[in-house]
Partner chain sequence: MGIACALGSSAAWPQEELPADFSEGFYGFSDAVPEVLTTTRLRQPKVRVPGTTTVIEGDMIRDLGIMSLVEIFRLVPGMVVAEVGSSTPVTTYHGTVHYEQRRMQVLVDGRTAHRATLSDMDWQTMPVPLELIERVEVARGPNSAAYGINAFLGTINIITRDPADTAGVEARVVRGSRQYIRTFGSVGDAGGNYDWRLAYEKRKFEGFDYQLERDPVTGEYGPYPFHDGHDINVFNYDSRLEIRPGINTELRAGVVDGVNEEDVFKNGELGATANPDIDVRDYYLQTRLNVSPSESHFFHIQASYENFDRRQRWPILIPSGVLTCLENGIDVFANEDECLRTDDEGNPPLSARVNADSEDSRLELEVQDTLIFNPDLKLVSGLGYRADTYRSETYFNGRGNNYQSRVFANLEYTPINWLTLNTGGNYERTTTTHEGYFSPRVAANFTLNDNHALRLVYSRAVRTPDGFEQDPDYGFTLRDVEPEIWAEYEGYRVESVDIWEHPELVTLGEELEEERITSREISYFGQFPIDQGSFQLEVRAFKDKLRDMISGVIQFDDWTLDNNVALDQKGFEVEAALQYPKTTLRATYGYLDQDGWYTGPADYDEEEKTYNVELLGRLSVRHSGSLAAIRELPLGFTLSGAMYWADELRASEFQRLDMRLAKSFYRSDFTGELALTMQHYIDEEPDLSSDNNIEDQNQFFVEAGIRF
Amino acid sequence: MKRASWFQTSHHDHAAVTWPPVLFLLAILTVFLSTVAQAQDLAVNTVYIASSGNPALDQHMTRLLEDALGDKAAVRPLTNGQTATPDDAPIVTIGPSAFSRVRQANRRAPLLAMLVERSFIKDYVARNPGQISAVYYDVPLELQALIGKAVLPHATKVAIIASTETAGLYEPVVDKLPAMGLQPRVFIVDTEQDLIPTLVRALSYGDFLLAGPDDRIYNPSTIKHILLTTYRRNRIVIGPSQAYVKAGSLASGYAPFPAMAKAAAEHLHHYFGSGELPAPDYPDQYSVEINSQVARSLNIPLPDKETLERELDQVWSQYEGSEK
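For the form predicted in complex with its partner chain, pop in the coordinates of just this one chain.
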């Protein structure tokens, strides 16, 4: 991959010091002017935003990204029909459809995907390391499980339902939960007709249902049945995302937009510095959304916000520490 132009400019100026004296002054002047230009270039490194199709969301994300980048880069929208960027400036795509659209239009563009889930982006990243990266939108399932444990401290068994194709999504967390004092069990749903019977069996096992970003299981047409069946069995659902909490899931972790923007800015700075995007990663800060109405309905005593936050922070730090 080519370096950004201002790095290249800086490289050529360094070679000019061996020229004759007449030219030396010119060279000094050139170096001076070049330094000024470099400083100006620093201010105008450009990041392009590929629209999600939701203007309000795009504006919000653009503003946050501008704040996170500071004065070291400018953020501009990728115009309609624009397939390439000057000087290989990186493109930040908002949402999976924006990513796909830009990727199809220009397979060489450096892309930083935002608001995409790990499962969506991982194959692209594997094939194009350094060119494609992401700030994951989904929440680590280990964190979701810990949220379940914090809300329901006596929980020891975690029920998971997945299709044959999506069971792999839970493979890492299934291996890690026993160390957290939780015993997971995955119940496979093969057909749509099997969903509720399998869920009923899963709920007879687990203290709570851990829901991951699996659209085959959790989608608008299934979530109502899943939530109602779960609550009628006096069990709870953790995850899969903040939106589902509003719909009736008891709790979910989520990455706040500022945290995602901050992570994106760090990725972009890395790119500006090295010409390569770093490996995709989760943001370094999460929030927990809890549906206190559901908690009250199920007579689940929630600790106060500060206590829950402190406990989660502590166990998550311990978990991360143990992983390193």
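Which structure goes with the form predicted on its own, now that we have seen the form predicted in complex with its partner chain?
So it's only the chain below, everything else dropped.
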């Protein structure tokens, strides 16, 4: 008796092959799984990262964005000089320099700007809605004002100094502060020589100084004089950022990097679903940086950081709810 063979070849046609049932099913399964894998690869969207030039920051933000996107998108760096992406994939820019570099080289690319302030990006967004968006790096001034109120519960007046060019930055918050029990007043600095005299007048009015992301007023060449003048008059500065708290501001809100990455992922998911980027927005989570040494020097009792953040989160949630 002849042994059964898995295949039989005709004497006249060596190409004629008869597949046993098991191998036939395995072949079909292999093709099916390959097709599914290819479909999944095609279903994964791609996001490109334009670097800030700081390798540690770029790597950290890339990891956070990858975690926030999960398996819904692949994150890849732009290579040196690259500004165009296959199929117009969105580009996430880290910092204002990266945004400006990519924007000037490619006017068509969908751009999501990270680590940029609202004042920097707002005009780009206004001219290119749906194509350009951002996760704001700065903190809403209303939140900074609430931090000041939490630190000084009996505060009723807020002093603000601004240049002629940047006074408009504070208009929205000026209209909202009275509802928080705070009466704001903006003092205009016309020249560099007017800074300290104007600041002295402002401090005689306000219980604290609310500092916004205004580089004309708050910059490395002025901050020492502002903080010393404020300290000598037994007043405090709230804001504008973590860096200024280390320099001598009493406190400032800030968005943790994971919260910014989460907001960026939500913007990108919206883009993948609709083909357009949503309007820029702030992250939905904040922390507070406190300079305990300044508080002790001014005899200001402060709750611990966790308690302050809990209280602030509750008040901020109520405020946001009332604004909707």
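Here the rigid core means the biggest group of C-alpha atoms that line up within 1.5 Å when the two forms are laid on top of each other. Quick caveat: nothing in here was measured; it's all calculated off a predicted structure. Numbering follows the first chain given and starts at 1.
Novice: Please give the CA displacement of T307 between these two forms, in Å, after core superposition.
Specialist: With the rigid core fitted, the alpha carbon of T307 is displaced 3.2 Å between these two forms.
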